[in-house]
Amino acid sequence: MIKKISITTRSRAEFIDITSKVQDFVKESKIRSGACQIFVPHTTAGLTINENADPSVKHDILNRLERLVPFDGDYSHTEDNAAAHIKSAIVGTDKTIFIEDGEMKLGTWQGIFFCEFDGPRQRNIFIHIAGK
């Protein structure tokens, strides 16, 4: 089963919690035991799993990434988004989460975040669920 989710980002860089969207698809799939793969087909975006209880965590991550890879750095790429490509390469564009008893096996404080590094844009996320 594959599902496409489309989202609209509103900032140049932001994290959007997509946990509930993914969990809804897991429930809809009726898979009791298996895996959920999430993929972002964009070279200037990514996915991460991290704490979703305290919003300051996502701000800290975005701020640290900006310090490591500033938007206005000295880059050869001429489209003015080289930093976004580098951040996407660091964070990654896919995640796999196990499913047990029809639920994703995330930790108590974990959430799934779409990571925008070159917005605002319309973005797609693909979710594949396999199992029994």
The other form holds:
Amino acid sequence: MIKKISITTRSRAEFIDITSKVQDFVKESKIRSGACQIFVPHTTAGLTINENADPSVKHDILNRLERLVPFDGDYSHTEDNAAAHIKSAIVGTDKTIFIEDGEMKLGTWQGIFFCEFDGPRQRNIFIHIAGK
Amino acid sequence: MIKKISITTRSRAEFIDITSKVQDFVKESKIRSGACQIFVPHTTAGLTINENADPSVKHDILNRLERLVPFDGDYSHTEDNAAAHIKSAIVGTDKTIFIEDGEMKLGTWQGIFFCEFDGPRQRNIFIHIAGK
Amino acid sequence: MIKKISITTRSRAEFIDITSKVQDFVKESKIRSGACQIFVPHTTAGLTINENADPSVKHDILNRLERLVPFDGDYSHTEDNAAAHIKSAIVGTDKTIFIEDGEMKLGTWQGIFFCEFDGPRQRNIFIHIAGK
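Mind giving me the form predicted together with another copy of the chain, seeing as the form predicted alone was just shown?
Below is the entire complex, every chain and molecule, led by the chain shown above.
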């Protein structure tokens, strides 16, 4: 059971909270116990699970990644998105979350974020649920 | 089958080897073949699979992460743990390890480490085993 | 169903595209729908899913990781591979990719790369497929 979610990003770099979209699919699947896997089929974007209470956290992560891997650097790749590829390699493009009693077992402060590093544009996210 | 392990960390930043705790649960599960997934439900901690023979390796990883993402930086988040959130995004909070013949298929030098970036405190780790 | 792939790396640091090797195993498995998990049982290597069209992308990733975590640094670990352990912790050693209609659901530009950070040498990669 694989679902495709589409989102539109609005900045070159931003984190978009997709927790409720994933939760909707978990409910729809009627799976009570198992695992939910999320996969981003892009090479200049990624996924992170992090705090969704204070929005300053996502800005701090984005800013620090920008300092470590600046948009303008001495890169060979010529499409103005080498830094985005590198950031994608650092945060990764897949996450697994458990399902118990029909709910994702996230921690109190955890949300699931799509990480845009080369927007704005249309993006896809695949979700796969296994269990019973 | 989800198990919760609780651990107590003793420093602001440290790596704690949880390999034997996970192995105990794999044995208890009686699963012979499948996958063991580990998930940390915290936003200022993470997981890494790395060398558990020479303890200097974990210190080198911690020290380099601290240099790349210093505790004191120009962060917006005000709880003195912005760096911990960023380190969590870099190492990640979920890992999958295969099970064969009832044992985790880790490499010779691999151990599973809980990464504390904002301790000391009480922490939880979820383990999920799928297979037969 | 776990398969071991062996590869020989030729440089201290390089990314090797293993997409077709993984795809061969997916076909061989006859699994039509499920998930393919890849695991590197080494502590100085890793995995990344990134662009496989322009080879400059992998060089940009390697070069930036080298700048962030230089081979020569003030490390405690004495085997001349502390930086390799740290890079492994950053990119990670496991990836999950979905399978639909008997094919891996990778994005248009995505390839699966083995990341050598302490070569050249012989390396193993484990692949596990679950589904039906």
